[in-house]
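Heads up, the chain below is alone and in the form predicted alone; it's given as structure tokens.
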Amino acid sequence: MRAASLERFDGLADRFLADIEPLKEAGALVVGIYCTYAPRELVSAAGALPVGLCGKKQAPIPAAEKTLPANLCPLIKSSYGYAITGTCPYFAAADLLVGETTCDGKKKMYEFLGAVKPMHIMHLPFATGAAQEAYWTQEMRRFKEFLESATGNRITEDGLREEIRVQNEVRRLLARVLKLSSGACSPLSGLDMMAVSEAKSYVADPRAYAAMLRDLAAELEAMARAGQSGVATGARRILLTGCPVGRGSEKVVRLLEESGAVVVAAENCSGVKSFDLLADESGDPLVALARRTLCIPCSVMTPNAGRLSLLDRLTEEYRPEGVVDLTWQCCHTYNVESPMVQGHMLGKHGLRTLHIETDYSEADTEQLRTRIEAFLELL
């Protein structure tokens, strides 16, 4: 039984462009994000509206192999494949770029993309503490600048403060939703939630995405209450980690829940560390959003004890029986993390994982079941 309010959110991106359209008539300027280290506060606060952009499909990857090398990660040829072929309806509504140097791939695509549209580079620190804070924080200074001078409009910080407590709201209210997915009776799978997570890139007004949550919610439980299940009886739980996922990049997530296993919870950027962490209501705002992104426990940070933690955390609270590893070809940070990612659930949680490597090509589809399969009946 699938809840009816997940419907609201099915087409959501689809509609996005007619949401904008008259505020962008109005004179608001579309910021296109590719992140989850993108602060969407500071877009907000500067009266522009922010966008995730396409980057999750295999059909413009031969595109963009004409210039990039085939031995890059799907993410990133996938990104400026969409960008120069003019099929991301988000990318061509895109006024302005905002980049974060999350990999060294990344970090010369967007050379390439400041050549098509207006683009601000945001250099992360590939570690925690206080001088990394203060040099990220100086970051976020400079992409306020950035866009204050782009817009004409000026943050302020009480009106940072605002969409900071907004964001922050969405973020409480997507936990709200992935926890009904740790009770035995799952009311929504993991391509739902997958779905609803991935929603928030495409809303013009972030407020009513939060009510379209609290309405989703309120109906999953009642539904948890009611006994009423969103997957079938005895799936395999299952906790998913490494690299994002969405429409078109779902492949491992469909083929699991087609296999009769549930994606209780999703550790990767697309999913729980995109909403897990709040930033500061109180303070000053540009160390809040430096605070909070930094700590996001990606594979480029090194150390990244964080990813562990979260998986622990994830592990007690979601009680999965097995973990999915998935890592995109050539992304070398999820890769050299994966042993220990193998070892640490097993050791720890007696957690068997499922390494997989793939693209975005339906080439190995069945080959992928059929693993998928085999890993489920071990379990």
Contents of the next structure:
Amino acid sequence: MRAASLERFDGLADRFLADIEPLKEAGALVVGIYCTYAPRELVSAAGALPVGLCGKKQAPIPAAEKTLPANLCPLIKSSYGYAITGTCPYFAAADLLVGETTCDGKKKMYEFLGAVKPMHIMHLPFATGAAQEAYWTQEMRRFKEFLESATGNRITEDGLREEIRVQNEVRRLLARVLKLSSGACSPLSGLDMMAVSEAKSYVADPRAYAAMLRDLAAELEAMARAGQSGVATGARRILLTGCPVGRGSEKVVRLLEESGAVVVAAENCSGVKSFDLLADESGDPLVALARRTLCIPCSVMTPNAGRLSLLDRLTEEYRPEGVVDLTWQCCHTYNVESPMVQGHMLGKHGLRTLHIETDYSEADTEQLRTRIEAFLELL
Amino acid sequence: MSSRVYGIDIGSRSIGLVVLGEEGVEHSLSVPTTYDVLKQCRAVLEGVSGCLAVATGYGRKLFLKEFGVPGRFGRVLDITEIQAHALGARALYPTARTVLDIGGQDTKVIAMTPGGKVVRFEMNDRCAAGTGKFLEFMATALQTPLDRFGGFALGADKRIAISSMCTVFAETEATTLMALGERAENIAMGLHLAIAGRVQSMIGRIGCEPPLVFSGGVARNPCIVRLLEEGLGMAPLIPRDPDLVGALGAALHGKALLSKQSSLEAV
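Same protein, different condition: the form predicted alone was shown, now please give the form predicted in complex with its partner chain.
Now the full complex is given, and it begins with the chain already shown.
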């Protein structure tokens, strides 16, 4: 059975535009963001509204390929396609955009996007350490100044600290909800888990979202206590890792669950990767934001040992029976990391990994179904 | 009730059927898939009856949907091609440890334990590089019937490297060589070398434990067989009907389920 409170999350993205209308009328700017590295706390502290931008569907890709090379990752092509075809309502609503130089493809795409909307670029270092942290804090400061001048509002230390506290609370609650899948019978399917965490990017009021998460957690905890499950019994427990997935690019999660498995944990940045890290609520808030985001174990980081330790922890907590490593085509950093992940999961945990490299199209659906079913047969 | 079981392998290029009775294989055949898959399935099943059907191959879900309602065949199940080829190969060669299956649009390498359990597999992605489709395209480009293409390539007097594995680009490369006046047999050999090289690297990723069983329609191609033998340093075992290995495996899966059930009933 499916938890009743899940329905409230289904429509969040659709309601977002209506929800922000009065705030926009009162003069609030909308800032479009693409990635987990974007400090949404700064956006909110400036009195602006952060929103996740579209980039998870195949539809606008042909339009993007008129400008961008075809052999580029689908996330970038989809994002750009949405931007130039005017088919993403969130992009249309955005007054400003922020991008982080996470990968080569994205940073070059931002150069084109800058011609469409005012765009602020944050230059992300690719390693952790004191020097990188100081540099990234400086990038936080530059973004703060950009937001202040664009909105005309001053970002105060107290205001920023309050937004950090709110986002930390959202992360704690998301972690609490996701953690329920570590039990023997997961009360939540992987697709529902994805929808709940993705909704975070489309909420006008993070406090209201936190309240919804609290209700959901309570309902799911009651279900778990009553032994009620959201998934079929005997479903193979899968740990998903690799590139982010979301509504429109959920093909692999859907195929896994159609084939009788359940995604009990998603290590990717649409899953646990980013909820796991809290920002320090005392001290200099800009340093806290820089420190938190720089620890995200994204494959753009080098070395990226954090991903393996996160996988270790998730393996211990969620007891998966197999690992699926999803790489979007031409995402070089995740693709290169794949043999490392496979070797680590087999060597340390005795877990097999299925590596899937695909894009957002449905062209290989049946081929993938065969590979996924055969993989599940092996477990 | 009849304990007759049949396996049907619905591939992109051909549909194979194997009917297993008490005494073993009662009937088998293979027909082209055509664009009307269900019509071909019906034609293949004409006059066949049993208590359990197991479908595999690309069309297995379609088959399940269409024939899965209880009727003439009793229960209908499906398994993946990976399991089906492993089961089929082990039945034909009980010591087999590796299966190479090159079909119409997929190439698979399957590694098994000494006991026959599948431990790993590799499969090409959506691209037709290194599959039967690739050979079919190239045979057409060189105006040779597909079933004679391997023998034709063996008439080469030198080995040219064709570097592209993409079906379309390889055709371009072949066209360039034709324009340079290269012998068609040598171009054909170059194309076969390209496939064998790709297959060998897939086998290399899995680690090839002998004996290696070569199934799927491409196993009928003598040039591919010879190049693999050279490259791997071992002769692959080739079933008499390589394109029926999947259907045989599917039928055997059904048989195993039946006997498990009857042993449970006996208890």
